[in-house]
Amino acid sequence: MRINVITLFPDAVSDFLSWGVVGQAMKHKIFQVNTVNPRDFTEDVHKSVDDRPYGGGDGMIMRAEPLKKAVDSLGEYAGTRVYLSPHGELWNDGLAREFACQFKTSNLTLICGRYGGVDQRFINSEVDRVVSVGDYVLSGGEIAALAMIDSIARFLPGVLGNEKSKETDSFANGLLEAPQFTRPPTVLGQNVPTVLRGGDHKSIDAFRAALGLAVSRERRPDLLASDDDRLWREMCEILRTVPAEELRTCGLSAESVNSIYSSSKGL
């Protein structure tokens, strides 16, 4: 798998990708990242890649010609060309999995805009797909591209030290992951929930599933496809076996804990 990044700041992309599990994966040639700078395809002495927008407005617009030449320089290695923009489909765990599967045997080119955006004519003729990493504006597409690369890489075989991690992390089952703890058992006056220290893995798995649902209902209710009262009642039964203080240690609000103990119909 080869990922190309069209960017005005290739060093920023390369430096970030040299860290952590992604850096190790690239070192072991599980996939590779190639950067291309549109400035290398300009013809004026200033290496200009932007110009004023027609109709006026704030900021400058990236010109179509240098971007097209940058993409054309990749030839057959360009693969699917993706422009990072707030106008695109929202990036999520499902898309990360889709891209990881699709591009195991093909190439991907991520195009990073800057300034006030990119000439729409380039997008019309040269872009296969538009993706957004969130409902906010960044100063450029590099951060979005790095987020995509990092999340895609996690689903490639051999990238993670424990392959099970990608199936237990947040969003793997559509919900947030349960909070985690490590040694010592008491820190800052707070105790690790007893069930996590008991060694009964069936009980631990049930508790984590119930806690993940509770955290998701409190913090990201938009992740819940429907209000499944039956499932929530079952989760409450599990959580009510844990002392309220320990549930609060898990990051649940007092309101959520009270709801678990007083009602079986949710938060």
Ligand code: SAH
Contents of the next structure:
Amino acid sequence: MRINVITLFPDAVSDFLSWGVVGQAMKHKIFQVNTVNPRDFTEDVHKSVDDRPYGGGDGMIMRAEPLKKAVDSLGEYAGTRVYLSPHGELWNDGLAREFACQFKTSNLTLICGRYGGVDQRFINSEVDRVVSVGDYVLSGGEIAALAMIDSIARFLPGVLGNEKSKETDSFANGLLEAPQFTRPPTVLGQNVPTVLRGGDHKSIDAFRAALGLAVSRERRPDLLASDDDRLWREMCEILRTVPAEELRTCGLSAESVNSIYSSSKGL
Ligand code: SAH
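Moving from the form predicted on its own, what structure would you give for the form predicted together with the named molecule?
In what comes next, the whole complex appears, and the chain from above leads the way.
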């Protein structure tokens, strides 16, 4: 997989990508990232990539020509061109999986804006897709491009130390992952839920599935496709095999724990 990043700050992008599992994957050539700086495609002495907005207003706008030349310099390696912008479709786990699959064999170019954004005419004629990483404004597209690259890379074979984790991580089944614990068994005055220390993997899997649903219901009810009452009652039965205090240690609110414990009443 080859990803091109059009950016005024190529070093910031390359430096960040040299760390952690993504850095290792790049060393092992599982994927490559190539940066192109639009400033290298300016013709004036000041190498200006921006200019004042038509119609007035604060801030500068990135000019279309240096951006177009930067993309054109990639020739056939440009592949699909994605502009990062708050105007785009919202990035999520599903798109990360889709991109990892689609761009395994074809190229992807991510275009980062700066300042007040990019001349719309460049977007109209040179961009295939617009992606946003959330409903907030960043000072540049680099962090958005890095978020995309990082989340795509996790789905490329050989990038994660543990290949199975991407199938149990949050969003893999549409819900949040159950909270995790490591040694020691007691820390900060809190004990690891007993079931997780018991070695009974069937019970552990059932508890984690139920806990994942409970955490999602509390924190991200929007992730639940439908409020499946029967499933929730079954999950509550599993969760009630664990003491209330241990459920609180799993990060559930007192309100959630109460509702788990009272959900059997009257049913
Ligand atoms: N004036 C624009 C924001 C410009 S921010 C507006 O109000 O819509 C400067 C650059 O940061 C943008 O060109 C874009 O590339 C990047 N950027 C800002 N927020 C972003 C987001 N939520 N997702 C992706 N890119 C973003």
